[in-house]
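What follows is a single chain, given as structure tokens, in the form predicted on its own.
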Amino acid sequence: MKLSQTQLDQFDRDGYLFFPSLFNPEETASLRREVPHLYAQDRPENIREKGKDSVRTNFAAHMYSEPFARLARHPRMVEPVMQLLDDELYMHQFKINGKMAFDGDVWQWHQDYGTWLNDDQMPTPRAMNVAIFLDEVNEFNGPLQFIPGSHKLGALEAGHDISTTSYPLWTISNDNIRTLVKQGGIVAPKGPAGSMIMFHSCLVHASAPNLSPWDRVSVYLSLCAVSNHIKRFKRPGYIAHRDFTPITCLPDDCLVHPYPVDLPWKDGTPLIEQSGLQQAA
């Protein structure tokens, strides 16, 4: 999948490109059928809603369950952020946020490169978020919102909110939220099963609970440029990949197919990937 030159101008715009059914309900539901196992399952990898039972972010789902390993290696993804940051890449995060009926909780204003760099020492951003939609986002089930243009700001002064939800996040004050919507408003993509964003590191966003019936869980792919690695392994591997390889894609139709796919964690996560170390090599 190439963007045109339109998409392209858009993108260095606004911070972000939205898709609407990129993915056919075949596609889609492959992997709507496995987020319930993978939710159930008693791993590290799931974190939970603050003082609940349901998932708030389940990570590195690529590296146990075939049908998200294959996701992780699909061209209409991976190509775009290529052409965008002309480099080959590899997957610096893996996540499956589930956003659930009546318990999903808040995402603070932020940017995801704030993070990255402040506990990863990402180098620069040139790194990619794609988000797949699982279910169907509308107003009511906590719908990603963007201030378009904020990703052109680079890195943003931050704080770390550690008791706010049951996920750390390097979050963006109020006072300088006002003065960015006040520039940039914004905007909140929504759209069937199926449907792909794709935005910038730098790109403030946010979402606000779930407090209707419906569930909002997505896929996020964390792409980065391999000469962009990270630095620092404070967080544990499965939240913050140690695992440099450039991604190498698989035919278009691999959600459907059952190419072969390395699961590596599948019988459990590594115990050096459940700790964090000082330096990456």
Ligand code: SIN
Given for the second form:
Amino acid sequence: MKLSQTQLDQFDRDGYLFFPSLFNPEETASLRREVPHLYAQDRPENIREKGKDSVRTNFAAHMYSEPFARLARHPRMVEPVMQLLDDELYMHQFKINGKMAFDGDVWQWHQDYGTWLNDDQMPTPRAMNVAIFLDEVNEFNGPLQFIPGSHKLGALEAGHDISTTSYPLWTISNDNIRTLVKQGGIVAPKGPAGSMIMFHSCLVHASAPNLSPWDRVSVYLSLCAVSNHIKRFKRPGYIAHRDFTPITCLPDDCLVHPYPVDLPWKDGTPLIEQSGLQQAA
Ligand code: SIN
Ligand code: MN
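Write the structure block of the form predicted together with the ligand for the protein whose form predicted on its own appears above.
Up next: the whole complex, starting with the chain shown before.
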């Protein structure tokens, strides 16, 4: 999939692109039906909502689940990001966010690059987020909210919030959000399961709690230019990957045909990937 000049201009202006129904129902179902099994596992990669059993986020499923290992090599996501970053890509982070009915908690206002810079020493924002909806996203189940154009400001001042939710995040102050929203407003792309959003690593975003009876499971791939790989291994390897091997794509029909994929963490996460290291290797 190649982006047109109009799409490139739109990405440059807004910091995101939305592709409704990019994956068909059969492709989406091949991923969605795996999620309950992944969330039921007792592994460090499952981070549960504060005080609840519901999974907030599952990390690195592409290392131990066949359908997600195929998604991680899907040309419909990888190729446009290669085009935008003009480099080979490696997987910096892979997560399946639950935002489960009634239990799904807030994601405070932040830029992903804030965390990648402060925690992982990623040299520049040459990395991209790709979100794929595995459930319909509507106005009630906690859609992602963006401040269009905010990616132009680079890395903004952020504070480390380790108490609001079960997952630490470098967040942006309310005063700064007020100013940014005066300039850019807020948008919340919504659509059927199978829709995809690509967004810049400096785009300011958030999502509200899910008070609805509908789950809002979405997969997020964070693809980084190989030449921009992280320099610090403070976080566990399953959160911030330390393997910078370029991704090789599978054919476009890989979600509906069982192309073979490696599952190196199928029998458990290697101990060395479960904790931070003092030094980058
Ligand atoms: C994120 O910002 O990383 C996740 C937000 C969400 O899933 O709503
Ligand atoms: Mn984020």
